[in-house]
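Presented below, as structure tokens, is a lone chain in the form predicted alone.
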Amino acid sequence: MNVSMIMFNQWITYGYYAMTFVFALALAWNLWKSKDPQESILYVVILIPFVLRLLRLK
């Protein structure tokens, strides 16, 4: 296998996890600032898949 393809694949993976982290951070920030309990629950439910992805669990 070509070394450049392996490096390219790693950069795509790192970019994917960085993007997931940014979205999770934005959701966590909105959760922190939320005053409505129903809205907070919604943020937690949406945040769960992002956290699981960052932990590399599917």
Given for the second form:
Amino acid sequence: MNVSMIMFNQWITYGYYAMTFVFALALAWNLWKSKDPQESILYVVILIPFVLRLLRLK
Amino acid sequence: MFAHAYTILAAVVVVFLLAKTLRLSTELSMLASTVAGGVWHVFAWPGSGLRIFVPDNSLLRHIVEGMFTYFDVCLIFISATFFMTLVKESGGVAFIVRRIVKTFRTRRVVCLLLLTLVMLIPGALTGSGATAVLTVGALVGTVLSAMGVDDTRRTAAIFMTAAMSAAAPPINLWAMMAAAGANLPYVGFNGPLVVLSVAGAVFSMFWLAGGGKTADEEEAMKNLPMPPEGINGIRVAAPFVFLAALLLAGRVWPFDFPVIGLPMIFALSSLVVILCSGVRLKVWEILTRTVRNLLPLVGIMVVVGALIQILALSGVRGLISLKVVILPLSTLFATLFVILPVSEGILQYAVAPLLGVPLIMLFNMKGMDAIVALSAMSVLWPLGDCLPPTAVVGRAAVMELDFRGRYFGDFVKACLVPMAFVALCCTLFLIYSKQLSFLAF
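Switching conditions: you have the form predicted alone, so give me the form predicted together with the partner chain.
Okay, now the whole complex, with that chain kicking things off.
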């Protein structure tokens, strides 16, 4: 694999972290705005994999 | 071991039904049954060494790990739906539909074919029938109404084409989830999926909306939203051309083009929509609305991953697989067209890894073509999206088109013939999967 391809892949990885962050932010925003308890619980559950991925724990 | 797995399965089913009785949503009911099954496993089988909170081998770790199973599918789902919502908000969808009515209103066959294509695109790109209904359903419904199609048949046509769009390639979530569970690469599905879903959508549209008058241009135009000033064919087509170019580039230059992945392709295409849009788009508002609309679907994918992990951990998944793989093929061929849609109505996407994986193992073992067989099943599943208790796409179609008739007596009844056609085609694809393997290129 040449150097430019490695660099591209690195940028794509960063892009995925950025995308995960933006989606997590939108989920957190909706969680903050939500008034339905069932909906809020579901937002928290969905946020778990997003946050763990951002923290690079998983 | 068998008794243990049976007990866990019973606990999962009982807690799910109990939670539904207590009016919990399907996603939370499934989460409750997952936790119940896991806790039961820990206490009923201490020899497994599993604990609730111990870091290395804990139930909590397994549940969280399971939540990651379909993380990539969730990213695809959100990014693709965001892309389609941006196209809609920029006036692109209204522009396309108005152009179709204006150009082809006197040619009913061409008009219906193009409307079918418009219905197929959002679902094909996002893998969600609900997205197809929410983004283009109302607009296509308005044109059908102007073409003299009554409310019942119009709603049924929107539901059936939306269901087929969810099954259409490149994104078929049932096939993706089942393939991931069976360690089968999601490659070669485009051929069989396109044949089945397009045939189903075209038949449904012509069966339900084939008769009637020529579209009343004035009435249709009056009811369709006006696209913003300055929008034109190039601005509408540019994001789709960019999307198609990125999708194809990886295949044309597999060793010279980086692997971008579908979520990033949709995210980049979304940027193109924003740049090409004639109006200033409220991007953050559209994103939060998209995420809110997708909550049940993303939620079910996260929860299903955890459920599958617990079922695999406790031996229940093996038990289900064993029970499925010892069934005679003739029995499966004669019943799958009913079992799959009904199970979809109950479990939504969860049904793909639960039933799909053992069925694929069985079909592969029997020498059938696994790709064609899974494609056929993946087109049967969305037919159940109008069935209770979930009925996500059916309810969305009824609400979006403001259908006032009886849900089962009128709407579902109108869908029966197109459903039977799709079921027949899929069953034939299952039976003759080996002979049709040339489609899986």
